[in-house]
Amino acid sequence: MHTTSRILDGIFPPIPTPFDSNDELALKPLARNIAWWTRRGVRGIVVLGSNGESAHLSDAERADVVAAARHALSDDQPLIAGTGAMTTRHTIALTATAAAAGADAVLVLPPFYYRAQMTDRALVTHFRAVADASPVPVVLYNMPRCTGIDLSIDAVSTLAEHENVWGIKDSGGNLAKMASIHAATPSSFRILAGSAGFLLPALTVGATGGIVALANLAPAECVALVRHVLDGKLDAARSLQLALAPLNTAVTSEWGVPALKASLDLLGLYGGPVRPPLLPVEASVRETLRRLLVQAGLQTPEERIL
């Protein structure tokens, strides 16, 4: 059992959930792609974020991805399992599952069908709610991309307060609003950056590592990036975050999980099809992924793979 919320520092893959060619979980290959990230240095991995399709996962299915994805880690490597749901009551569910399957802590989207009525007061209540009752840290997702809600620093620093509320990935971008978080909130709160796009400005500001995409294939990079940035070494952290920001930018908000999915396929890891009504990237596509995967140094599967 993980006592310290240090556990969240460094780089996390919010690893994408692989399917064969018949819609079914490939859980063989998700085992091998762990293996290959963890190889370089990343301090664990996050099952069911977005990245993970999961809104298109059956619980039963989620609960299995968890189950698996423990199994390949060791015991000191650290999984985080997505488990926001539009309810209270099934977001308590989903988190009891998945910490009884092997996470050592949950990563919780605001519940936003009603974003209307998701004031600071009812999602406070929400987080406050599904804290309580979860065996396991709780890391807030604010992704207001998707959610179309964005948390407040008022809300934000209040949850921190809760002993099993333990930091937050924040895919929003808005530095002043990370650093103001970073200074309303206990020391022990972490702050990960929800893109590599503002990895490097995010660890200026307060972040201790990143939950990003990129590091799906960049692992290593991302890895030495946060490192670089530890060192003082800010010239060469700055020459990372330039170097890698056409791919990432490529499969996040350009091509989103589809490119991803694409780009481990080239990598020679496994990627594979994505859940309809998501469609593969096209051809065109593949190829401008296969360009900017060179011009970030990450070249062949044959250099990459275990």
Contents of the next structure:
Protein chains: 4
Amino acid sequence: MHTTSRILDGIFPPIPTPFDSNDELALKPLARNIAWWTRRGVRGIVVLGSNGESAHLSDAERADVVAAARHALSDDQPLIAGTGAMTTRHTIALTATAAAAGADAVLVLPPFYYRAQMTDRALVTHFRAVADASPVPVVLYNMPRCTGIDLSIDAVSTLAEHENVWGIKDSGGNLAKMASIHAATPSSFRILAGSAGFLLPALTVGATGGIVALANLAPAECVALVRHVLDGKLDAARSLQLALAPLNTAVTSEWGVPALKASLDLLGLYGGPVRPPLLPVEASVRETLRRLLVQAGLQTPEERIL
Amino acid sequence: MHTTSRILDGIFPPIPTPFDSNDELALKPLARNIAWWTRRGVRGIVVLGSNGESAHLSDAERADVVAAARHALSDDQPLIAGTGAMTTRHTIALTATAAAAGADAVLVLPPFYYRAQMTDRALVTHFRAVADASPVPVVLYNMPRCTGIDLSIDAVSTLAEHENVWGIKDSGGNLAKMASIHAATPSSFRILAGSAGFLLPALTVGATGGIVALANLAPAECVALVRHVLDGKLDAARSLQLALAPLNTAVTSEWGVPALKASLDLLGLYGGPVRPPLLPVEASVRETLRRLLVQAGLQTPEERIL
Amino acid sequence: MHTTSRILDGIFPPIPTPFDSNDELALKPLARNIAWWTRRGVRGIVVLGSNGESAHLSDAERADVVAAARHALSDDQPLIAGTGAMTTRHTIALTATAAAAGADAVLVLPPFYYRAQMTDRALVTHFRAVADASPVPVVLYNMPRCTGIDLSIDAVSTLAEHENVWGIKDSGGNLAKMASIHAATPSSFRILAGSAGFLLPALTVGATGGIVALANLAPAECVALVRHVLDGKLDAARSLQLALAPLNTAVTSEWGVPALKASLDLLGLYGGPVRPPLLPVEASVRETLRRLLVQAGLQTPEERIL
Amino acid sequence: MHTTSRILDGIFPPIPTPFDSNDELALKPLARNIAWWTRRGVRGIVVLGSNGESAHLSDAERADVVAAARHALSDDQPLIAGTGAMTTRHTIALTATAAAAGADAVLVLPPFYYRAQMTDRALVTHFRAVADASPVPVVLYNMPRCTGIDLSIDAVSTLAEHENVWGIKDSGGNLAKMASIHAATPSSFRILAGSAGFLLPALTVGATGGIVALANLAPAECVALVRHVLDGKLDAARSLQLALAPLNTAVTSEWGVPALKASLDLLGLYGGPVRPPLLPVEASVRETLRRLLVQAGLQTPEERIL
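Can you swap the form predicted on its own for the form predicted in complex with another copy of the chain?
Following is the full complex, with the preceding chain placed first.
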């Protein structure tokens, strides 16, 4: 039944959740942002991932975000929603809500508070229960930097046998492991790069796309990179990969979501505030981001005026 | 204004949250458990800590647990409730609810999903906002094993200046750091050992008590250990410390909450199921626990019959 | 003066050091092994790396290994020798000896015992002193798994300005970092993949070759992979990368040098014993290796007979 | 046969190895330093530990240091020499040399370059071979911060059965583990605290002394702390422990050996240069050390003049 897992191929920006200055959801600007991304060729949208501050939202807010994103997308544009939570029952409940609100697939982070007890057996049991219950396909979400858990090749290949587990977003960046996962799973199982820092490398070991923060800022470039690989234009792909590296580092491992939102603001899109305890980037970081956006060839509004 | 931070001195079991076989809260057995613990001399009770599967509960369930525990305690028995959450606003909301439901103090885990961004500045800003808003005193909760964040001496000593921050539960087990925290904070600031594995060591570098999982199983022994130290009976304290070490390891770093609940069951108290994705201990572990309980001098019901 | 750093391009097997059953150097079989590798197109040979048990050898043994390898190679086949040691003076001394014994370049691991003190400033000072003193070009050796030190992009790019620092072997596997190093260093600075687990990915972000353990077992395949990338045949390169992944994991992160030596024995080359405290692989691992060699299309002698 | 393991009880400073301004051994000042320490009641001396820059010395230098220290001590003052090396044969050779040069016991760090392969089985095999061959008793040396290996309770308790393995210096600082080691080993097996940061805590869970860097600067205070514990004067011991904490942190985890040597210089003893790649402390750190020495009640020469 993996016949349509190809809907996961290509580039999906994991979009930030917009807040207003009162720390409340600000869903109005979402439609304009989404239109900007989809016009640039992304395959679909991911809401409620790490860049979406999913951990910062109430259940009701999560449902609102999914509904607003669905509303802003056309029917043929896939919407993936993050629904991982700390218990199996909460994950199943969030999954059902997200599917009802229009998500085409769910991206499921493992529970991680009791990481010492999260053996392969516990994780496989958990994800199977979620996949059994989910009305939509499940994408595993491996994010060791935030969770302290690195899903094993064994666990992933076991779960890949479940007809409702369609793929994995791997943000770990271990390319040897990614190759081994590809070797150990059916061809219908999709591997998606979790960071543009290794988008091209991932595509060379079996990934068919990426859910990458940088696609919020450089969607056309990320889409072009995938296209170049499909066309066998390795040199062109390499040039893009290297040109985007410094900006990518800045908005991921270095300064994270606050830098991603500040960069969106600099591009004339809606970034807006982060939710505390996250702090906004300092002025000096903002200037660095402005410089990196220019270096990456991404025009800021001021430049467009000139 | 730290005049009454002494209510934190002594032993507090961080109690497990009881569930029934349908994975729902089972608050009825709580009163009997609490009576058993308080009869054995513990200073008070902690609910909704790591051993309380706080991460596994909805906001409504958390409020119910606080209320049930308050109901089971007398007015002079302090109740501390865990209220740490992933955002500042959620932590403040849970704190207000817990205080309204009868908590005398709150135990606040730092937000940790975006741990790379949790600089001292971010953490101090967060905890100050919580302490400003909280109607009851705040106890910092340092739990690196689960959160991946180890609160710095600087952050703790800065926060100790806030009149509503009364102490820290430190589960990190770095005794040199604990001594340095003691040296860097006012004498009214309370340091509580976060594991019985280093209860006596902690008492020798300035701690005045402990919030320790083992106190659920061996409350009288933990209380006696503190008493021995106050009485200068180091040899007696050491004997207890060493006798309890193997059982403590089993129900903390080795098998965690599932082992703690299984041990309560073995003692004739209510342990009950854990909430998935946690798995119950296997039969062989249960036998090991039974043996460790006996070795630690804690009678199981079968023995009491004999 | 980086005009000839191209001698580092291509595949270099980091060869194991052969011992006899008395735990003494066994240099005789080295020539036959080296002839086998060079006939299969490798660019040159690395001795005294991590796979060469450099940490296990006396200074005199190290000199003997360099001399024996030099003797087995023709003049146009570059020989690189590992010379990193725990002090600056020892590293300089080993470097001088290796150069005198015929090494064309040295591969220099950072000192790592006092890793907490190995700031960028300390490391840059150290490597500059080594590069100043070395009669041959220096290749930095980043091996976080063994040393606990991950050379920073800043340190590497600073050192790349030294005319006698020609490149880096990076075994860390962080491809985003590798891309950033490429972006931050002159085009003459060579980046060499440190594991076949990410050989193709590395080549797509600027690496021009690899010093990879797997090249001891599959030299022709590793050489072909690089050739395919140069020829723009990405699909062919990907097939090789994926086909070699399981064997590579087995002889690197999973079972290490003992598995590499056992695999050489299985191929009819000289692997021989490891030096204690390393233990030989168990019989079951040996059978797994045999199976992985066959799966990777590498004929063992028994098969050749058939 | 552990009848004389009591010679390990008490305080042993792990002394720095003195170098001159040409980076050569400077053994002359050693005798004066050693006389200063022994007059203050230390049980004996440890040479060639982590504070002795053992990793920075040639085999010949190591032998010279042992001989010089032996010469400066009386016969009833135990001398312990570090002899851990990267192979079993090298460790055995260094052990034989140290014993011949007058060491009464050896302190043996595990081999750690191939830490991924250093299973309990490999480590037990290694240490047994060393203990079998050693003419003097062996003390295990657990130093996770430098080696990346944390000896397991199982490995230690297995090795404690060997009649020539008399104890362990544990620098890991995990007090729960230390208690478990005490519980799992014969009463003749000695546990020595590896840092003054947890000297008192360690003494409360079974340690009988310490090999602690701080004893180089505050030997009388460390000796007094142990005495207070033996006398049951917990409050006096606690006061010392807390008073020494900040200085201890500075010369261990914060700035390490360079700070220890600078502090010796400030006390009027011979500290001298560190061997590169270690760098001398900066001037500002030196001023901090001066202040910490005064705060800890340790007179510097200038004060003595006043």
